[in-house]
Amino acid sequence: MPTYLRSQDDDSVKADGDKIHDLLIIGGGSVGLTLGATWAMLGRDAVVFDRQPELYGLPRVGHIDHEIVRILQQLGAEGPTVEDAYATKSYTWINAEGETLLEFPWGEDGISGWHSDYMQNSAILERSLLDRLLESETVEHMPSWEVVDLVQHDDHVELTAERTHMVPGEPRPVLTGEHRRFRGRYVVACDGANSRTRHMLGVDRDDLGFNEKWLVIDARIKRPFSLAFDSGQVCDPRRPTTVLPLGKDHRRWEWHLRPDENPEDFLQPDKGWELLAPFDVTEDDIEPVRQLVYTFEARIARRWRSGRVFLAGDAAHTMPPFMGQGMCSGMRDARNLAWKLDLVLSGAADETLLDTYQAERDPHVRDWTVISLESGKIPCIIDPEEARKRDEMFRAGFRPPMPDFPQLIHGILHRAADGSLVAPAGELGLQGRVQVADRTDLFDRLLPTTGFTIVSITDDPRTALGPQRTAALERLGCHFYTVRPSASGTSSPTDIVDTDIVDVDGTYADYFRTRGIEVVINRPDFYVFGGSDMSGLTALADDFLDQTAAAQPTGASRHREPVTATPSRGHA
């Protein structure tokens, strides 16, 4: 076990009793809050540290997709975000002369039961997640505490946190010298692109070759106004620009800075209004609430795990914003890691299950990063001659191919004998509308889906599985569901009883038919482990059990309550 020595060993530092928490979460942004809220939903014990005294309170991240809304929905946190969010319709590229180069649809029904894409105000999203966390009796939120040191032991990690406070004239919290120590079975660091934890662990990052500075202005809308397009980019080689809504009440503009320009010159309000002038917006239309220069980069940590410490979100990976997948990827990290940690801590799976975290998430993140890099190349050309050639190509009918969106390709997924994935393994699972008794709503709102789900459209999966496999699957937290066709389908109204799950829109029938399957095993993070016809369910379930729980747990706590730490203070 690697050891990380504290810079000083002060026995006067106040300790958090003798507890060993299930989880210690470093960072209280969207990723840390997602993990904390998920942990609260699972009834597990955790502490969330945030060096800031309160939430940022301003829009930062704009885009979320249907998968992220489903995550929020399961946490009971989607309401305020979706209420304020702007469901996307189209995305437009115009050139320097205002000529439309490309307009493509950006919005359809997503497989997760929501619109495919939204532009939203991340301050509302983070507030909703924090509210869920604060309602929890098992997860403690600690604002104004920054983790400054960690030591790994055989069965836990010990963190030292230092209180922070705000000082006039200082843009960031300042350390006060007051320390506390905490112990946790595992640590997840969601402490951002400049992660102190990543530096303490000595983890290097791969640089994918994108490092550009952009000015970002977010503004509150004071009165309605119109723009040449709603969402998109001005492909002007003199100053590539992005224009986006941030929910219903805010707007964002982003401008590329040339290498020879001084970022400090772009922080003055007058410069902001100068750049906004071509859009015909004035102080009567908007109130800027944030004007910052960001460095957009594409970097991915080479190790996402070191012993009992994991990196997630920007601490593990950063990407350009052109596909809006940075925060989304971090929230996926949180959900992927949460269910695996839950199984290990409950004793249902071996600790080696946690090695699949990076194996699954790294390729997915790299694919999104490459797509983001490629999608930004065409509109962000800064050479005038190359831009002229690009415009001519579009006038001649050129259309860049739409990328295949990433899915999982490694990890806990069903494969053929040759090792290849068997569809729909690795895809996002379906959430459609169903009826149970007199209620009609999205599947997750009516039925438990916090664990694994085995869903069939023919027979009760437990009948095919038999009692022994069913019991083994139930120990992993599996739920078993059979979705029946609606009365407008093959069943008559008298065939349907109150306990049935009814496919009111035919969504499930279409999903299973197009994939040539009758039953599917979905993971807690909504990705598909695998699907088959009913005759193949036993083999599918055996593969699932082998991959998730074949090895006997070693050293994992089977208790959900914090337990007493071992007296030894020795370093592993």
Ligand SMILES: Cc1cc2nc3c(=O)[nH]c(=O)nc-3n(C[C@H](O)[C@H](O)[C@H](O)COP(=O)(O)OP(=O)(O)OC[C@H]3O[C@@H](n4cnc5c(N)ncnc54)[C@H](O)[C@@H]3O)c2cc1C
Given for the second form:
Amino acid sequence: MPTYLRSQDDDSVKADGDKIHDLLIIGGGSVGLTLGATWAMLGRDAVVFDRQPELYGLPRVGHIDHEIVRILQQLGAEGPTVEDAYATKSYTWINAEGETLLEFPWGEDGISGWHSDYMQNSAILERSLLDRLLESETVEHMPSWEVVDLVQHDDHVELTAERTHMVPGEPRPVLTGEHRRFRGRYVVACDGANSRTRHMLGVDRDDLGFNEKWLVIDARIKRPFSLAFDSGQVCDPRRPTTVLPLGKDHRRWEWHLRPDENPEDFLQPDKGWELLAPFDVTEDDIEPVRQLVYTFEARIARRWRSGRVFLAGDAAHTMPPFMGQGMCSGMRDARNLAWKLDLVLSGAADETLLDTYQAERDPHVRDWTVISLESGKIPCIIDPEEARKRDEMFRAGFRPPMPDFPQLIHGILHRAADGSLVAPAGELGLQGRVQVADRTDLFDRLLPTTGFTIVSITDDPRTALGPQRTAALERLGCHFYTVRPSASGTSSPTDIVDTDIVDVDGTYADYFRTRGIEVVINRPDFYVFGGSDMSGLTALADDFLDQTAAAQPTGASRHREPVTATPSRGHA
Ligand SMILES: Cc1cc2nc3c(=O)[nH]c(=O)nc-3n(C[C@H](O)[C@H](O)[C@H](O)COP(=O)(O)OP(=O)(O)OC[C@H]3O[C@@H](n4cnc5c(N)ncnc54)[C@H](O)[C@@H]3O)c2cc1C
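Given the form predicted on its own above, produce the structure of the same protein in the form predicted in complex with the ligand.
Now the full complex is given, and it begins with the chain already shown.
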């Protein structure tokens, strides 16, 4: 029975043949491109529509973390971003007098095999993702096509796209009246904060009660200069300000606007230079490339799925950028959906698996949103008396408690009999450097990790699992690995052969030891299903098979050729 999201019964619409694509992706921003590039890596078929003729082309997102770089790495898209990025050493809050209130330790190694945090230029990141997508023979990119209608049928979705073009004097693409119709098994709408799809589906959003206007100036660096204050927040109650590098060639400044101020006034170049003056930068140093007033909001869609249509990225959630996690969260959405859609479309899992998408992602996004809101409260105090008291508290040694970063808490994760999560289930999994034969590199560069991985530090997991369980796991696309200690490591040397995976830095030994486990099941989105000692592996694997089998059609089987991440020119 078809469900019409908007009535569009027009015979002049050109149909895209009888083909039913696996996936139709609405929006080719960072989230749609991540999903498209992941889909291309999996060799699956999709079409990505964007109403814009080309990528935005200017820096937009500053901060990314190690998890995001691992995602880019697996897609072969991290090289240019990391080369241009600035690996953060710290992020600092100073007060109006320039005194340091707090320093965040953003200079550590992340568990994903990369530095914990980077300040980068998202124009480069998006370009790299699009390049991966354009190399694909299975994913088609359709710029200058705006999706204007959706109709849901029992086994597919029909989507109508309308060609756009740019008209002199018009800031946005204009519809041309030329339509095409496409069919897909599923649709993922990555169409941004004002998502038309979300409106068409009638999905409301929870408003977490934040609404502030901020002026953003991004500038190209014309000649090298150094700033007394390089990265962090100026907690000046007269004008809370954020200062950031955006990769090597750009910088960003953000200024809080009071409710009584007119945003229009802040779009004037003179106003920008007036605000930049205290930072001692002039037209000889920088060229502003964007001067915009944004409304920062915290909103989360109540439903992320309606039948065969999903919302991802800003279409599903927006948060203020104080922790730099908006796009990162959207890219996690894309990765969470990709493996689930892949299993369902392969016939290896039932559609109900797709219900775990919102169950897993929504609490994670809510946590990041609350952390972002909380982390914005202290530096953005605008009452001078309150700001004075805050500064005194920091001088007296006050430190706000650092929040634990979110993990997955629901969905396809290993649990005890009482339903509680068993650590490290829900944590991000490890990527370290390993040696295989004569090559030493990050794990994903040397070994297939696009499916589930079962990694042991002691014995081949298949020995403990036995042939039947191993075969069942292989049907779900599992890879089995045993990481051995390095001859030069702290453990005693073993007889290493060419096919062994050697823990060159002892990272894996540390990981398993500190968690008290010997084997781990990792999901394709790099989150841990669960871990145990070798004697608990069969129970762990049975729980994994049960949870996926609950969503598995009887007799389903599949065989997937291993795919290794595309080599790229970046280095850890
Ligand atoms: C000032 C500021 C700073 C930020 N800093 C950070 C940061 O440091 N780190 C971080 O992780 N996040 C940050 N964010 C958040 C980040 O910008 C967003 O979360 C991210 O860009 C969302 O990506 P998206 O792909 O979901 O949406 P978008 O980037 O908005 O992309 C949506 C795409 O869909 C297309 N589209 C829309 N409707 C249609 C249609 N009907 N048909 C076809 N195409 C359509 C649009 O043309 C667009 O290309 C920041 C945000 C702001 C405002």
